[in-house]
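Single chain ahead, written as structure tokens, the form predicted alone.
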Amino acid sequence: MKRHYLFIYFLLSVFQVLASNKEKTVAPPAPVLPVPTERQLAWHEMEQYAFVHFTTNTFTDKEWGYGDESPEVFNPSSEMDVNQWAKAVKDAGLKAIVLTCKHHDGFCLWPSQYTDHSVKNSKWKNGQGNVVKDVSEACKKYGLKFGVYLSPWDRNRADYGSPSYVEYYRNQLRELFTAYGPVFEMWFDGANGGDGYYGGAREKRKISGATYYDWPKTLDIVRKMEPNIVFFSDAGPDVRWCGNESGSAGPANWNTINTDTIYAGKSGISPILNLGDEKGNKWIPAEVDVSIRPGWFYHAKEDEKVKTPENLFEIYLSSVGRGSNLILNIPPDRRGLFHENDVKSLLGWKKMIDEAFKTDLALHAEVKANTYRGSSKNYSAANVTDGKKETYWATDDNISTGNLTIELGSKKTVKYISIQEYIKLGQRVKGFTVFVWKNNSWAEAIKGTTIGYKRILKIEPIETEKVKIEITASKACPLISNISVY
């Protein structure tokens, strides 16, 4: 009997030890609304992809076709190779291609059954070609996602401005999404209405962009065919324009906006597009659109004006590096190929990115925090260098500041610091400062405002053995999922 009691006592002692060692449960932070949808989160993780502008404009040397161009002018050479496009995009580290299936001139790059103004009446491949199909298949071959640009404005259609055109537009969306999917993004241009051919009327037509297309119904048609698609337009509903075509998101970049105040500025397009709105009630992040050339379509006179790898690297830092996605336009030439100068620049740019961000000096490095949520390792400092996107450092609910110190082990040359928030629970950080250890004390390297999905900070190169990130202001307890040092 005595042995029996001793055994029970032993078991109770073991249970007490196990209970004392067990990680206490600490509730995760409540989300700061609004938060991104699953499709928006997937979009954030893409970071950068290609735009391809290609139509009759390529052969007429125009940027905007009037709509009266003969389909016969579209005639790439026998060298045309969309696989060359896809390979160049893949080699440049881009994740997708968004194709201008129909620009403002109304010419369709697929044999649409709803119009004669398409490749089926061109000289190219004796009218048997289909650029949309070819690009969609090339994307699959090279592991790229495929996106669609279908201009709402159509300077060719006689019925543009009437209800019948809206049905025509929707029919073409049905054609594209049922035959050439999957499609990750639908790109809606902000240019709508103006002068055009319009079937021979040759006049100016005005429409209300807010009401004419009945966007809720039009987008619902697409969403039912492609549930995970993201829609881009000036104000979303999934992704917004950054407000310029120079390749730069705002130095402060909130993923949130209020769509009812977005056009409040006197210029028509509010600075909110570029900066976002800290108090915005909808998660609509910015996409930065810019062309590798001065124009969006190919012009031989611009062959020597292609952006250099250094230009593209700076654009990368001011777009992806400010929490936006980058869509870089690369226009095929009249042969139907990306020009050699463009490809050379793309590969040079990729080399610069690879060299700059080759080795993360902070990966698995020791990190210390001045505070962390509930003293629970689930929210400890180590989470910011573990290489896992689903772990994060957090503070208690009543603490909106804090700091993280990363020990590099020995003196290393530091040029870039990348910081990411855990945006599944909302964007929070309003201010931060980066310090480096210099001459046995902390020296300020750079200050910033927002972080969002990713913030890449370029600093004056310095040899240091530790880096400190200090969150100085946040909408709620800050959540940092990753810090990288290069």
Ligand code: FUL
Contents of the next structure:
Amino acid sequence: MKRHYLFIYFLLSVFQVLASNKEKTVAPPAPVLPVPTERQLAWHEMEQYAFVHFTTNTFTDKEWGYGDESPEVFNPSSEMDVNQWAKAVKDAGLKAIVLTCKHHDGFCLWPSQYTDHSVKNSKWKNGQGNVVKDVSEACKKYGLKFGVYLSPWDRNRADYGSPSYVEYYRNQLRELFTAYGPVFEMWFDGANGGDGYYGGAREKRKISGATYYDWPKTLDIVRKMEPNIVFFSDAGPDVRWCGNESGSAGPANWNTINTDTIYAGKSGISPILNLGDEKGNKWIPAEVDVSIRPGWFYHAKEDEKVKTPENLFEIYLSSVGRGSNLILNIPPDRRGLFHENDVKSLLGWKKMIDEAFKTDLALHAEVKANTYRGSSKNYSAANVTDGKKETYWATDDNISTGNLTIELGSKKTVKYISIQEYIKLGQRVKGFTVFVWKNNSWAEAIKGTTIGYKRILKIEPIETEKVKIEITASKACPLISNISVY
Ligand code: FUL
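If the structure you just shared is the form predicted alone, then what does the corresponding form predicted in complex with the ligand look like?
Time for the whole complex; same chain goes first.
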């Protein structure tokens, strides 16, 4: 009897060795270039964060200060509380705050040693306050990341347009990055409107955006201080603008663009930035910037124009739901607080997201694929519902289509489907269709093009027991890391 057991044990061990050898023999897919860097991957996973626009404009009721504002006008009340901002941001499920440390008017929210045009000459806290320090500390307290917006265009500086201004700008970056880090993202605004105060000159100045700032050198200085930072600007180098300020990434959204094409066609770049470029040679994903109000800065007259939770939910679907990150601006008011209406909308929005995506009906559900790479379980269908981001379903190299059927166990109401590609090895999928099981056959629910980091599809609500995702076109063998059904 004992020998019998030993023999079975022996057979099982042999089988296990053979099976594990078999897994090892199936090579992983080769990357489809370009692929994201580690810091870009970390950025993708953040999905959404807050923008905060605050400066003298808040007190002069402007969107773009001319640069001649007296620092004295910056005077939030004693109620000012950056922890209220951070708490609202955290409660809304946002992961960071990017602060306008200096907007186009040149006023600095920290007491920079390189200018008098800052909080140190404001009435606020008798010139002893420091908004940048306070916000970076509040972020740490609430477990949020901190980001810096420092407008390259400066309508206050007399030397704007000459080389000394570029040195001034770099000195300010050194100040900010040594005192208030870590900084996850640096936001370089592309606006260069021309006219301004410029130390009293009150004239129009034109610079060449491509050469004046000598960006490679500036980025190098910052990267040395903050190696993991991502740089946002119209065209990267880490993150690109989505081409509009209305809250929507492209219906097809490639994380890749070809920067040569962008600079060549400067005037018509918005569509390229919005859609990306399937043949792009650089990984530069899109960020969607939009304000919760019509303006970027607080204006009392817009108190009743705050976007509703429903508006924000639609924006979420057309940004995060299209594989972009969302940066949502919430401008503090003259008290130095997020206005009640804004906080109410934020929380209402969070509630809608929580309700819509509360239960992933596909988590650990049974999945079947019509094909999978080398018949190896390393690449099998079960990887898309195991809740792990490092596992994925893949096909053989010569196969660029395939389908995955998710069994929900019983009839469930389905409203949303979320699909994620394993982007570490490049963005691949060019076309897909979602089907639902209806009246004993497959009915098309929705069609799409790109997937990328995440694609959330809203479908006509249906009671169904299974959902099928058909990949209809892909640059190379498709790699799907996750499918969720809600
Ligand atoms: C634009 C700026 O001109 C606006 O004032 C705002 O800061 C927005 C985020 O970017 O280019």
